[in-house]
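Presented below, as structure tokens, is a lone chain in the form predicted alone.
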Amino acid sequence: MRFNLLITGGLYNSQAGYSALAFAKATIAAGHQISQVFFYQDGVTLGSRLSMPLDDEFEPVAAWAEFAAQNTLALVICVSAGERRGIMSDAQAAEFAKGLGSLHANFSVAGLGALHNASLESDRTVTFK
């Protein structure tokens, strides 16, 4: 089975990122596939390279980046939602004269069309709020 994951809950105001990561790990371990992980609304904050959890706290951004690298998984943030929340690539930041971007290197930006296409290619889309 092939899953598309949609995360809308923010970095520190929701368990969505943590729950989705646990689901993704279990999905891969069970032999299933993940077409992509799409971060939308406040979920885009999970793609910020600037987040700094305390030393004894779980670091969700790094955990997602590591998991994606190990499993060749696309981590995609919504371009519009990211721009509204200050999460953007270096190219976007330069376009808007904002200096350097804040997007973590293991994440990319795309429009809602990427979510739509991944949903069409998947058997299920699972949303984490």
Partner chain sequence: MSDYFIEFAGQKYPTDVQGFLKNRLSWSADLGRHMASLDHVVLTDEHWEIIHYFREYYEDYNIPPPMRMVMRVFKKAFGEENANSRYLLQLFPEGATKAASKFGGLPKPKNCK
Second form
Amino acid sequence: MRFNLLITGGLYNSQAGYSALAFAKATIAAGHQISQVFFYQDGVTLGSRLSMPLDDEFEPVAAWAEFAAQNTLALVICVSAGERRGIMSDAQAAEFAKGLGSLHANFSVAGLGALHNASLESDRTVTFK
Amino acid sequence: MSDYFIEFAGQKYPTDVQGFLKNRLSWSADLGRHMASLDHVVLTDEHWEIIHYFREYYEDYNIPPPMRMVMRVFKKAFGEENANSRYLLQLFPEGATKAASKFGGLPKPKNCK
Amino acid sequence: MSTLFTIHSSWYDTTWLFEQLGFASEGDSIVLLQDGVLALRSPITLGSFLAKCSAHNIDVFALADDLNLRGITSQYEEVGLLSIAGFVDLVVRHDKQVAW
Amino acid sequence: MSARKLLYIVSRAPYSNAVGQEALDAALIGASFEQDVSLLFLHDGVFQLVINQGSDGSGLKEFTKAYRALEDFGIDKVFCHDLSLAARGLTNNDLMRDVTTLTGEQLKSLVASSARVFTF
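Rather than the form predicted alone that you just supplied, could I have the structure of the form predicted in complex with its partner chain?
Expanding to the full complex; the earlier chain stays at the top.
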């Protein structure tokens, strides 16, 4: 079965990033596919390459980035939600004359159309808030 | 205060980095004409028809009109044969929503499409 | 078409969900996760809600990992404890999810 | 492929967060995909539609004005939960646009008949 994940809870105001990652791992382990993980609303903060938790804390951004790399998974940040919250690629940052971007290299940026495409093409859309 | 601005008729108008006005209430038709000239566009009656429509729609709803509605207005003003997206793209090579918003003093439309 | 309802936030924020809305239909399931599991220690008994769910053939689960993290044990036999793999299976068994 | 029923539910009030704006953005995109979109205001979400919002225009943007133009964007199914309105002392007369009010039972079938549900 093809899963599309939607994460709307933020980096430190929700457990969403952690729960969704555990869910994604279990999904792959059960032999399912993940078409895309889309980050919307405060969820876009999970794509910040500048997040620096203490050494003994769970690192949501790094954990997602590593999991995505291992499973060639698309991690997609909503462009407008990201721009509102200062999560953007180097290209976007340059467009706005803001210097370097803040987006982790394993994440990409797309519009809400990408969420709808993935949702309509997948068997299940699962939201974590 | 914005780092970017347009100087026109002895006044400074704050904009974003792409030249969209920060305060749509400071807009005037003359300023709009000047903004278009900075983008090498000479505004015709047809341009103005669309720009005014965008301004009125935005005043009412705080959102740019959908292209479907723009087409309807265009059709009414300039006839069925001229009202197609190709023609609109000739008028506004950057895209009607983006350019009409810009020259009309409206904020840059979201690119979440 | 059956629906999987997931409740992610505290009972104190979602009481209205339990009280006001008969939002689930026969064959649907409800999963408490994240702060949703706090409902299992709410001062107001979940008993009547659970009885209603049971009468309508609606299963209620809680994510065991999230209970353990918070040091909460369920006082309700009617609430099934769910592993993360079990959660994935539940998503598969329902047509869609609605997250609260 | 025939249009699928997408339901967007807003259950938070406007201005203290971006939930309403971002729910609206999502619903408009759903409609632009020519899907069968419904927008439901539930719980505190009914405050999104209260009439006479807005300050002098210099502060927070009155994004809720767009709710009066939903039909232009292809959304003509706009619902409010009746008890959510009543619990807040609101009636249809307090709202900026026409909505269809739904009982709990009708809300249940709306959720049940939707192919995808996005909650905000």
